[in-house]
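As structure tokens, one chain now follows by itself in the form predicted alone.
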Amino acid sequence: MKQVNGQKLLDALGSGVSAIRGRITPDAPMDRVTWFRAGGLAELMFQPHDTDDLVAFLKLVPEEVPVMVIGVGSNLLVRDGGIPGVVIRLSAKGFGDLEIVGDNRIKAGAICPDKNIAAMALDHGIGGFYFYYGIPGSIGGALRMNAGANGGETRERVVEVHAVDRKGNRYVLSNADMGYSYRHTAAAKDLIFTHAIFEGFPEDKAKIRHDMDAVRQHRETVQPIREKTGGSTFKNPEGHSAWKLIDEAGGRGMMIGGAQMSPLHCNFMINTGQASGYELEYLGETVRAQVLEHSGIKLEWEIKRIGNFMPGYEIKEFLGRATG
């Protein structure tokens, strides 16, 4: 089902909009802009030109109409009935930055690709920063989900972030301000991040390469990395790895319709060839169904699922079986 109401939508905003100088796609298909390759239509997508022309945006929204912003669309499902109100895509131009700021300092841009910062701390011997080679998303994603991988995270290198708000209000959140845990952080869901500082410490370069290397190799040998995947499907719980308790619960290999649970790591959820948003999450809410009676333990999503359901489409959490 299209969504129809872009042009509509856009036209709402008023004569504002001639001021902006991003672009504003009305009806725009998020298929092409998810690793999974999947999903609806989002009503109106804008890619602001930079964070004066994001705040610029805002300020003409409606407090009414819903605003989402994406990434590179790496940890990302969106469902076949798309996305109502305003998606954000942040550009690379505007918000791909990448420099040096101090003693073993890095600012970064939020789109800027997570391995990026890596190896630019590799080439300044700048030690910490290893992990963010295997992670396959942007700075803004890492910093609103806290990720990690191989023994790191990101909670433990921030200084600073710079966001803006709904209404186009500027913040610097400091790193007790975003209040990091598993996964997860406690700074308003509204909170656009637009750029962040970071900080590690003095390395030996081929400590870093080695390091790196390591992550590289891991990736390469366990993980489905040239598929149309969204990354770890589901958080590990406490004390417990997610593709274990999917692997016993017999999930390795499961399809529904073009979407699997990848063979080679089975909490990796990958679109084999047509898959629909439908099929990806129902996938998913299968899995955890199993999980839950095998195990009863509840796995949580890791990947973030956005939009509306088609009509007679939806998915209920857990297939809507009792979790006590």
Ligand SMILES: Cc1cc2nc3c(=O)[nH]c(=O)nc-3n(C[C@H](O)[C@H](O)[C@H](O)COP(=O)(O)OP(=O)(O)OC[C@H]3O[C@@H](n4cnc5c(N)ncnc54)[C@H](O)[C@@H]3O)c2cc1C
The other form holds:
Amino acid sequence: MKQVNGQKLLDALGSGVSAIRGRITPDAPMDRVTWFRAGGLAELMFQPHDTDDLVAFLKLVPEEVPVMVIGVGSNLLVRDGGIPGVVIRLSAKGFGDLEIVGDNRIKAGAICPDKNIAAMALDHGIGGFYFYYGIPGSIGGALRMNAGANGGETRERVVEVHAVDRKGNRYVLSNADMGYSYRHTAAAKDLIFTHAIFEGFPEDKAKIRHDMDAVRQHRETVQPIREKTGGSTFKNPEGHSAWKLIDEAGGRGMMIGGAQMSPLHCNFMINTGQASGYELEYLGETVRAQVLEHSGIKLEWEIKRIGNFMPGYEIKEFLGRATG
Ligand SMILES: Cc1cc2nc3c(=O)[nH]c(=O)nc-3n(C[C@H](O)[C@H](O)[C@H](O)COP(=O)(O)OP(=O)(O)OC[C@H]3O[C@@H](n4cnc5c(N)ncnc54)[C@H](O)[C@@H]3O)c2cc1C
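Starting from the form predicted alone above, please write out the structure of the form predicted together with this ligand.
After this comes the whole thing, all chains and molecules, with the earlier chain placed first.
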């Protein structure tokens, strides 16, 4: 079933839309955007030209219409019933800049790939950014998820974050304002990060290159990085590895339709071909239920699940088996 309200919502924004410079797409297919290559339509997708354009657009969107921002979709599972309201997808032109702005400081636009900041840091002998080399997301996604890997985390490098809220007000947040914890920020959910300033430290280029090579080699060996995936499906519970719990509960390689827990890294869920959002999420909840039964531990999703279920295809957490 397709969602076909996009044009109606666009019309409701009124004549102010003619002054908007970015691209507006009604009923935008999200399976072309996310790494999973699955999911329904976004009612309206907006790709702002720059921050001023984003602010102008947000002021046109009626208060009751939901708005969410996405990065490059490497951590998103979109449900098949689609996403109501507006999805903001930042454009590389307006939000992809990357520059050195002082001693060991780098300013990065929110849609800039994590890999690029690692490469720039290497070029300038700035340490502390090697871990971004292995994360396939954007800086905006890294700021929201406190992305981290191989011993490094976003929160260690953030100096200040520039953002716009749902109403179009602008903010500058300090590292403390971001309230970081494991794969989480306490910053208001409606904030759209536009760019940020990061700080590293002077480091020998050979050492940085060595650390980046180690990140790449590690990933190629242990992760299904060339598959349609969303990275780690579940967060590591305190004192445990999610993959071990899944393995022990018999989840490695488990399949539902075209969705599979990777045989290579069983905390990575993959779309082996034509998996639907339903199949991917149903597999995830099946694994959660099995781990709960086997170890008593409730796995928490790391992947963000967004949008509506298709009517008749709703999925309950732990398949409804959790006891509280
Ligand atoms: C093969 C693979 C390996 C991975 N390895 C790792 C890893 O080692 N470590 C790790 O931490 N993650 C990993 N991930 C997950 C993912 O890459 C990170 O979470 C990344 O930071 C998400 O960025 P994104 O641009 O894809 O965000 P999306 O997936 O598009 O969005 C993720 C969340 O960020 C929010 N968001 C995105 N942009 C903005 C913005 N500008 N302002 C506010 N909120 C925003 C979205 O609303 C959503 O809630 C991996 C993923 C894959 C596919």
